[in-house]
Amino acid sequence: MAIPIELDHGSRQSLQGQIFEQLRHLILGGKLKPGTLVPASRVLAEQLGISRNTVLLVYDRLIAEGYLQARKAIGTYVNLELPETCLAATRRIVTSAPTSGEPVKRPAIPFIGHIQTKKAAAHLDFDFYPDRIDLDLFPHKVWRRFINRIFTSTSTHFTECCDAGGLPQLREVIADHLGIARGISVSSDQIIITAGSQEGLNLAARLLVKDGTLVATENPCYRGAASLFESYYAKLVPIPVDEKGLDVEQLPRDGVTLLYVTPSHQYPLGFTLPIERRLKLLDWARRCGAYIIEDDYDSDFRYRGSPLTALMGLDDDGCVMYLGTFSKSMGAGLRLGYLVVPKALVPAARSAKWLLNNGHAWLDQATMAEFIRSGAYGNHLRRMRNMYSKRHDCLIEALREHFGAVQLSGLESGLHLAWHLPKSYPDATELQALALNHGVGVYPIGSGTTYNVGKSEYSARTLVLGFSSLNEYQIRAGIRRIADAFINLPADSRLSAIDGHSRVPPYVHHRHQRY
C-alpha cells in the first residue's frame, strides 16, 4: 500500500520532520484508520527514495508518541487509542433537574487582601515610577552562557525537588556576600531562598502573625508589606518617620510582636537610620521580645560613603530577620530573593517554605550561584552602580536647574529620591496631575508602592521620583516638561508657586544653593 507523502527536498524542515507531520496528519484525519497496517520501513523508504534509517526514526517517534504500535513478527499498525483521544475531554451537555428550596450559602472566604495594580505607563513619555530597573543593563550574554553551561551539565535536578531552603551553593555565596557587604555573619543554613522579597515577608508573617497580632511599621512604608500583614488580620501600628528614619522613641513599650523597617534607605523617603537609633531599636526589641524584619531592598546601590552595618550584623539576641532581593540588581521578573532568620527560627522557616512551594526553581538558583561565585555579579553591580550614580546626579541637577534650591532626601543610596515641596508650590497630588497631563509620571506618598496611614508630615507635600529606568536625556527632558507646565499655566489658574511677573518658579533664582 502506497502512502500519499510528498517530500520537499528544498524545505528548511528535515525529511524526517516532513514524513512525521504528514503521517500524523493522515492518522488524525482518518485516512489511516486505527488498526491499519502501515508499510514496512524498507518499503516506504523505497517509495520515497530515501534512507531506511530516516523512516525507522520516524516510526520510532510515532510509536513513542502513541500514534503507531509495533507488533513482533507481524508489523506496525496505527494505534487503536490515539494520544489526542486521551488528551481531549468529551463535551457533554447535562440537563440538571430543577432544585427546590434556597441554595446553600457558602462560607465566607477567610482572607483579606489587596491587589497591587500595575500602572499602565504607555501614555507617559517620561515615567519616574520607583522600583523599575533598566532592562538594557541586564547581562544577557553572560547570563545566557551560565544557563547553557549549567543546563548541559545537569543530571537529576529537573526530576527531583530541591532543598526547600534553597540550593546550598546559592545560600553559601549569599552568606559570603552578606559578610563582606553588610557585616552579617550567618551560616548558609539560616538563609531561605524565596521568590523575591514578597515571599520572604510571607514566610516571616506566617511564622509570627495571626489575627490581632500587633505589627509596627514605618509611616509611610512599603505598600506590599502593609497589605501583607493586613491579610493575616494583623493590627498595624504606624510609627512616624523623621529625617533620621524610624522614630524609635515612638515605639510602644510592649505588645508588639513584629516590626517592619527599612533602615538603610527608608522606603519611600530614603532616610538612613543612624547607628545610635539602630542600637536603641535592638535594645527595644530585646526588652519587648519583638522580632524585626529588616528589609534591605536596594542597599547594593550606595553612592556616598560606606554603608552602615546592617541591623542583623549588630544583633546579638537573635531578634532580626534580614530580607534581601535580587530584584533591584537583576530584575523583578527573575523572582529571586532570600530571608535570613535567627538560628532559633530556622526549623520553622524551612518547614513553612516546604509547605508553601517545596522550594524555588533549581535552574535560576544554580545560574545565580555561578554568576556570583565567578565574580560576574560583582562586575555587574559595579557597572550598574556607576550608571545609576550618573542618573542620580542628573536628576538632582535637573531639579536644581529648573526649581532652584530643592529639598531632597534619599541622596546617599537607592534608586529613587523624595522631593519635598515648599509650601508655595501646589501639593503633591496637584503636581502629579499637572505632570500627568503633560506626559510625565511622578508619585505622591500613598500612591503606587507606597503606603501612608492618616496624614503624616510628608504625605501631602512629597513626591517620589525613580530614576533607574530612565536615561539621562529622558530625566532632563521629563523634569524640563514639568517645569514648562508649571510656568505655562493659564493666568486665571496660575498657582501661587508661579511668579506672576517672571512666570518662573520662585526658587529658580537660588539654583546654586546646595541641595
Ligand SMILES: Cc1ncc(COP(=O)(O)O)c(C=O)c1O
Contents of the next structure:
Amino acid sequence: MAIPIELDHGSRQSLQGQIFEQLRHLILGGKLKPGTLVPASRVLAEQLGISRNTVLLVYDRLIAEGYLQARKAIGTYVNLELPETCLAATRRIVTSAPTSGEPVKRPAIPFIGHIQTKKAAAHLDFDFYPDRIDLDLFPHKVWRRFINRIFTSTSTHFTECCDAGGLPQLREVIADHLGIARGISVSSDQIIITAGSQEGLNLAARLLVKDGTLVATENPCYRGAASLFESYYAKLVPIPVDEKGLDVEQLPRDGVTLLYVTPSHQYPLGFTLPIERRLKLLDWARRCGAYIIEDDYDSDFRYRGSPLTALMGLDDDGCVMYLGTFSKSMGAGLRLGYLVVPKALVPAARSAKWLLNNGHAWLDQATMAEFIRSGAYGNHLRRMRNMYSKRHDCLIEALREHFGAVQLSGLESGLHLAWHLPKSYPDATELQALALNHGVGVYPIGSGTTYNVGKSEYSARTLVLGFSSLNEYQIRAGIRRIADAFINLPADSRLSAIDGHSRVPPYVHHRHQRY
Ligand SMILES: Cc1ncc(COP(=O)(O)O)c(C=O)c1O
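Form predicted alone already given; the form predicted together with the named molecule follows:
What follows is the entire complex, opening with the chain shown before.
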C-alpha cells in the first residue's frame, strides 16, 4: 500500500519532520485506521526516494509517542489502543471539515482587564508621551561589567528559585536607600521584589481586593492602577484632586478598603501633597481601617526644594504599602520594582508572590544589588537628574517663549508636567489633534497613561507633557512646531472652544515645515 506522503525538499522543515507530521495526521484523521499495517521502512524509503534510516527514525518516534506499534514477524501497524474520542476530536481539527450544530459553549472568562499599550508612535517626530525615558541614558557599559562580574565572582543561581520576597542583598540595599532618601525605616523582610510597580499593584490587589471592594483613587489618576483594580472587580471611588493633591476631606468616612495615591508627585497633575494633608490621610486610614498604596514612581527626580518624607515614613499604624520602581531611573524594560508592606502583611504578600511566579528572576536582582551597593546607582541617578533637570527647564522655557505666561503644574519633580490651557485656546483634545497632524504627540487627561474615573475638572483643558525621552533640541522643536501650527489657525477656529463647539478644526489637515 502506497501512503500519500508528499515531501517538499525546499522546506525548512526536515524530511523526518515532514514524514512524521503527515503520518500523524493520517492516523489522527482516520485515514490510517487502528490496526492498519504501515509499509516496511525499506518500502516507504523507496517510495519517497530517501534513506531508510530517515524512515526508521520516524517510525521510532511514532512508536515512542504511541501512534504506531511494532511486532516482530508481523511488522509495524497503527496502534489499536488509540482512544476513539481522541481520534474523533482531532479528526475535526485535522480534516478541518465544517462542524455541524451549535458551537461548543464554554464559560465566559471572568477576567476583565484592558491592555495599556506603550509603544512608541512611529509616525510622530516629537512625542511628549509621559512614561518613556531616554534609551541612550541606560548605563550599558557599567551594567554589562556588573553582569560579567557576577558571573565570574559568585556561584550562579539559575537552577533554583530565589527567596519569594527577592534576593536578600537587593532588599537590604533598597531598605538602606529608602531610609536615607525617603525617610522610611523598614526591615528588608518587608520588601518584596517585583516586576515593576505594576506587579506590586497586582500583589496588593490580590491581598485586598475582591468583587465589589471599594478602592478609592485620585481623580484623575494613573491608568495602570485604576484598570488593574477594575480587573479585580473593585468599585472605584474617585476622589477629586486640587492644587494640593488629593482632596482628603472628600474621602468617604467608611467602607473603603484601599486608597491608591501618588503623594510626592500626583499622577498626572504633579501636585505635592502637603504635610498637613498627609497626616490627615493617615488619620483617615486609621479611623476607617483602610490600607493606602503610596506609589512613589518618580521621586528620585526632584529639582526644587527638599523632598517630603514619604507617607510610609509617617505611618505608625501599619496601614501604608509603598511602591517603588526602577522603571524611571533605569528603564521600564528591566521590569524591576518593589512593594514594601506593613509587617502584618509580610506572610500574605510573600505567599502571593510565590503563587504568582515563585519569586523574581535572579540575575537582574543580583546585578541591581551590586549596582546599588557599589555606588554606581548613586552616580547614575545624579547623572540622570542633571540631564532631566535641563530638559525640564528647557520645556518650561520653550512653552513660555511660544505661549507666554503658561499655567503649569508638577514642576518640582518628575519626568512630566501638566499644562493647563487658558479658555481662549482650543480644548486639550483639539490641541492634541492639531499637534498630531504636525507630527507631535501631546496627551489630554484621560488618554495614554492617565485615567479619569468619571469626569474630572481637568478633563477638558489640561495636557500632559513628558520630557524624559526627548533631548533639548527635540523639546524646543516640538513645542515650536505646535506653536507655529497654533498661530496659523484661522481666528474663527481658534475660537471654536470658546463657542463650545468641540470639533477638530480644518486647520489640522495641512502639514507644517519640519525642523
Ligand atoms: C504613576 C506610575 N506608577 C508606576 C509607574 C511604573 O510602572 P512600572 O514600574 O510597572 O514600569 C508609572 C509609569 O511609568 C507611573 O506613571
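Computed from a predicted structure; not experimentally measured. Note that the rigid core is defined as the largest set of C-alphas that superpose within 1.5 Å between two forms. Numbering follows the first chain given and starts at 1.
Undergrad: After the core is overlaid between the two forms, has the C-alpha of residue 213 moved by 2 angstroms or more?
TA: Comparing forms between the two forms, the residue 213 CA shifts below 2 Å.
Undergrad: Answer yes if the CA of residue 71 moves 2 Å or more between the two forms after aligning the rigid core, and no otherwise.
TA: Yes, shifts by 2 Å or more.
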